[in-house]
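So this first bit is one chain, no partners, the form predicted alone, shown in structure tokens.
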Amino acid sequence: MKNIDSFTHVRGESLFVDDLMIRQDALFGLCFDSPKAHGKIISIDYSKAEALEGVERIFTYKDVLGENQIGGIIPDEPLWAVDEVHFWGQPIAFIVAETEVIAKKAKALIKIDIEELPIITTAKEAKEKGSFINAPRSFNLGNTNDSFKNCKYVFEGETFSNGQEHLYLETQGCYVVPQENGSIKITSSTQGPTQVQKTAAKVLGIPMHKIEVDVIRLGGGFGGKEDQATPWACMAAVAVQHLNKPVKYMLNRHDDLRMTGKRHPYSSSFKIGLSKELRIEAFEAEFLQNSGAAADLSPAIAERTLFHATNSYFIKNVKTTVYSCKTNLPPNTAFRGFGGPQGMFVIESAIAVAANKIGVDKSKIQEANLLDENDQFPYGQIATEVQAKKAWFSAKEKFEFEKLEKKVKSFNKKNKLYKKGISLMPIAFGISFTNTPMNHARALIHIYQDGSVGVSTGAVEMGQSVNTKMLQVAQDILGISADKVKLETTNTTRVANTSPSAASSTADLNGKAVEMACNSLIERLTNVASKMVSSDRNKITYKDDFIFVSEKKSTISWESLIAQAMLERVALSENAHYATPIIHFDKSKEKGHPFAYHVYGTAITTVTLDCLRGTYEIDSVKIVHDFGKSMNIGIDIGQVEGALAQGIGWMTLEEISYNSDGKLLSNALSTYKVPDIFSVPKTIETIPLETDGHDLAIKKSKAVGEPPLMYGIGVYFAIQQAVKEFNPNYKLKFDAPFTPEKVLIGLYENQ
């Protein structure tokens, strides 16, 4: 089945928040934010702005009837600043006017005096000054101290991976409308409808049932709308509560870039010890996470870094520690991979250092340490149904790695000013929210009198085609044609208490709930059908809009069955709840079984480097990926390709830059480079790994949203190998992204 939204997408007919018809009396909001990264607010003069014709009102923390607090994990983030500002772009006030133009004019008339305070922009500086979001966390396995003493080789090093801008096509936005009896409806571009509902209720000082949040679809999210869609909806909701008029707020691109958090930059250090046989005997890593000025999701992201610090390798002795460092940047947040990529980059860098110092190919160390069945992860989970080696050796065999390697070596011998590099990148990524209570979902299914079906879930459609997969589940179980099924918007009134669409778990959790609801409906309908066709229940199936008996098509259509069920007063609506079994995690011991399953894969990347200019082309990325039993291979391969491109961007091009004053410099597409048609691989080839899938994956079709992003890490090491081929004196560095400027410096250093 193709993406069910593709037809309306390409015709420009799909609806987003900004496409909604708004009421005639609707007003427009605009945030007034801090022009400094840290300081005390001495005075603010709103008088000229308030006097401007067309300005309805300017709201501040003084207008909050509930709590001026939007922090989720830790309550450390005010909706509007009170007497201090902690990052450039922090919301201070909310202008509501008759038009956006008037609101912008009003913003320019506000005068603010801030007494500047010391500014911290890097995680290292934050650690030195003892500035943290919360206490550090560590995962331990075995005893690293004793193990290092017995290692043949021991190496240490440092890495840095920069942040990354989400750059979703649709910016943050909402449209809030007053309802009767003090209720409010929020149409939001959010991955977390319940988070918006819960936080807005707290800010407004009203119960959650007074707030309805509706999400049509998102024009991209990538984690940037998991928590950070919430403040804008809350600001508009406060205005609606006071004015009793609709308020719309869509951030422009520059405001969105300036005021929202990114992927977390990490400054990390490592120590790795190997045996003579190249087995990694011990590994230690310290991760300094640049969290920004407030917690947001940083503690959870830091945790997932620890979960993925050893990637797809088994290491008997591990000690990893992460510090969430508080700085004067916008609070950083979820981004595809959720801390996992930052952890994987460090272990891959450590292996690269070891290989270079020992004088062996990096892949030799990688191959010698791949996970086996019943190996233990540092967090206590025993690895089962492990596909690490199968993916690795399948990739080497199917893509003839030895031939590729020989071609690279031959090319490098013949060419002086162009060099090629090649790398292998294995992945192992755990699927589930690492906060166990979040692993649940519900579905509400209505079968209408004419046989058509409405499906409501907590899943938010944001370009990943989750609605298509939900339709597939319903269609398959009910045995009806796709045009009979409608996927409803994601709405907190129809499906309450949802977890956000994140963690690559959306299809699994919501799909299982749809499956349960549809199976319950079929159970009831089969009682009716068995009487209509005079047959035993166990002989009845549903297919092609008809009842089948013993695999033979009957004369009873789906519509006739539903009509009869109505006459017999059979319930044609079903609500189902699914909670992932087995998983658990004890944070007091840092041990447990947090993941339903793992996704595996291996990518082989080849690059060509122009050694005069420092520019490079990615010749090919060849992937063997563990889809399980894919229920929609077209969509899944599309996810692999999109995630890979995003990973390549993070590793090679996308350079977030703040100055020492905490001001964002990469604040436009002229100063922030994302992958374009010339930046992505000339060839991407993806082969599904042959497996039986996993029972906890919907229809045994494994999650695919986040894991492929980590294949992009392989590009970094392929480029590095090419640099080393040209300049044997190049000293390995692990400072991502590996931009052409950095490459050029590396090509000619120490010569």
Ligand code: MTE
Given for the second form:
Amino acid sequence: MKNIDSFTHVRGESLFVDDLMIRQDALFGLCFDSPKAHGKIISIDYSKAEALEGVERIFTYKDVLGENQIGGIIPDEPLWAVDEVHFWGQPIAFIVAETEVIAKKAKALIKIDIEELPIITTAKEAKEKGSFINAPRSFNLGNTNDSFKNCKYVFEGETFSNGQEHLYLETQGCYVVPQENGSIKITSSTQGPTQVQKTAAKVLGIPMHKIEVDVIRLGGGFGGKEDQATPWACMAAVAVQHLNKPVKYMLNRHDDLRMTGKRHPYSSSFKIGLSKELRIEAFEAEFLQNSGAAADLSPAIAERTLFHATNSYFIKNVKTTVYSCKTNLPPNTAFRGFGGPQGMFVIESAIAVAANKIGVDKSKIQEANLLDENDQFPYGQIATEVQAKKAWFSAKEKFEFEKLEKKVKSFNKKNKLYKKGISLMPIAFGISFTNTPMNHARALIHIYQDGSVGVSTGAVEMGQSVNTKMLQVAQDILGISADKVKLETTNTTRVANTSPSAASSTADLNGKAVEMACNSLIERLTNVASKMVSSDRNKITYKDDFIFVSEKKSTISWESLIAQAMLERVALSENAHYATPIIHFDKSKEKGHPFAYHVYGTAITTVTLDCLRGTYEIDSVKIVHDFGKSMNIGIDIGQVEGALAQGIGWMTLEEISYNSDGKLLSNALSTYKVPDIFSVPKTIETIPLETDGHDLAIKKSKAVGEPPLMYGIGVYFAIQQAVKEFNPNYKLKFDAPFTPEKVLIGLYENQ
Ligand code: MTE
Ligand code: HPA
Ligand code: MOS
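Could the form predicted together with the named molecule be given as well, to go with the form predicted alone?
Following is the full complex, with the preceding chain placed first.
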């Protein structure tokens, strides 16, 4: 089944916030943000801006009737700055005008005087100065100190991975309309409608039931709209509260790039100890997360770094610590993988160092340490239904790894100025919000009296095709054709208290709720059906828009069943609540069973390096991926390819750059390169791993959104191998992205 949005997407008919018909009296908002990264606000002169014709009003923290506070995990982020600014781009005021153009003109007329204070832009500097968001966290298993003493090999090193811009095609935005009696309706491009509702209620000082948040769909979120869609909606909501007129605010690309947080840069160090059989006996890592100027989701992201610090390897002695370092950058936020990729890059780097120093292929060490059934993760969860080895060995076998490796070697022998590199990249990614209480969802299903069905859930469609999957679940249980089922917008009035659509768990959580609601409806309908077809309940099934009795089609259609159920006054609506069973985590011990299951896979990457220019091409990425039993292989392979491209971008091209004043230099698409058709692999092959799936996955179809991003890490190591091939004096460096500039330097260093 195709993505149900594909037809309207291709025709440009799909609706996004910016496509909404707006009221005639609607006004337009624009944020005035800090032109300095850190300082005391001495004075702000709004008078010229306010005097401009067409400017309705300028809002500041003084207009907040509730709390000027939007911090989700830690209350450390004002909606609008009060007397200090902590990052370049921090919101200070909100101009509301008759048109966007007028608002922009007004913005240029605001005069601000800031007394600058010292700034910190790197995590390392923050750590030195003791500037943190919260206390560090550590996950420990066994005893690394004792273990290192007995290791044949011990190596240490440092790594850096840079941030990443989400670059959702649709920028952040919202449209807010006043309703009766002080209620308001917010249409937002958010992954977290409830987060927007809850925060807006707090800022406005009104109860949550006065705020309705509606989400049609997003033009991409990738984590960037899990928390950071909230401030714009709150600003517009404050304006609506005061003006009683609709306010729309769509950020332009420059403003979005400058004001929003990104993937967290990490500066990390590691120590790895191995036995002579290449078993990793001990591993230590210290992660310095560049959190930016406020917590946002940083503590949760830091936690996930620890959860994935050993990737898909079993290591008996582990000590990992993460510091969320407070700097003067925009608060960094969720981004596909949620700290996991940053963790995995470090263990892969450590293995690369070990392989290089010992003089073996990296893959030998990887292979010798893959997770097995009943191995323990450092956070206490016992690994079950493990697919690490199966994915690894089937990738090697199905894609003929040895042959590929030989080809690379013979190519390198023959060619002087072109070198190839090859790498294997295994992944193991935990599925569930690491914060256990967030793992729940609801669905509300209406069967209308003509037999058509409306499905509402807490899931936000952002291109990952979750709506298609929800439709498949409903259609399958009700036994009706796809055109009878409609996916409604995500709305807090229909489905309340939702977790954001994130953690790759949206389809699992909301799908299970849809499943439960549909099963309850079928229970009730079967009472009616059994009379209509004069049969036992247990012989009745639903298929192809008809009632089936003992697998045989009856004459009773779905429509006539529903008409009869109406006459018999049977409830045709159902609400269901799902909460993931089994999972738990005790933060005081840092142990538990936080994940419903893990997703596994292995990618084989081959690259060709132009050693004259430092440029490279990715020849192929060949993947064996654990989809469980995919309920929609087209969509799932789309997710693999999209995530892979994003992972490759993070590892090779995308270079976020702030100057020492804390100003974003990579502030446009001319200075920030994302992967395009030329930079993605020439071939991508994805083979589903044959498994039974997992009962906690919706229809045994495992979560797919984030895990494949981490296959992109393999590209780094394939390039590195090719560099080493050309320049034996190259000293391994782990400084992502591995841009052509860095490659070129590596090719000719120490010669
Ligand atoms: N795919 C598209 N097309 N657009 C997106 O914004 N977000 C990713 C992933 N795939 C995203 C995407 C991220 S960060 C997550 S967590 C998951 O989708 C969220 O959706 P899911 O839980 O339904 O997988
Ligand atoms: N993943 C993604 N988003 C989240 C998580 C998580 O584990 N926890 C809170 N938000
Ligand atoms: Mo995804 S980073 O969990 O939105």
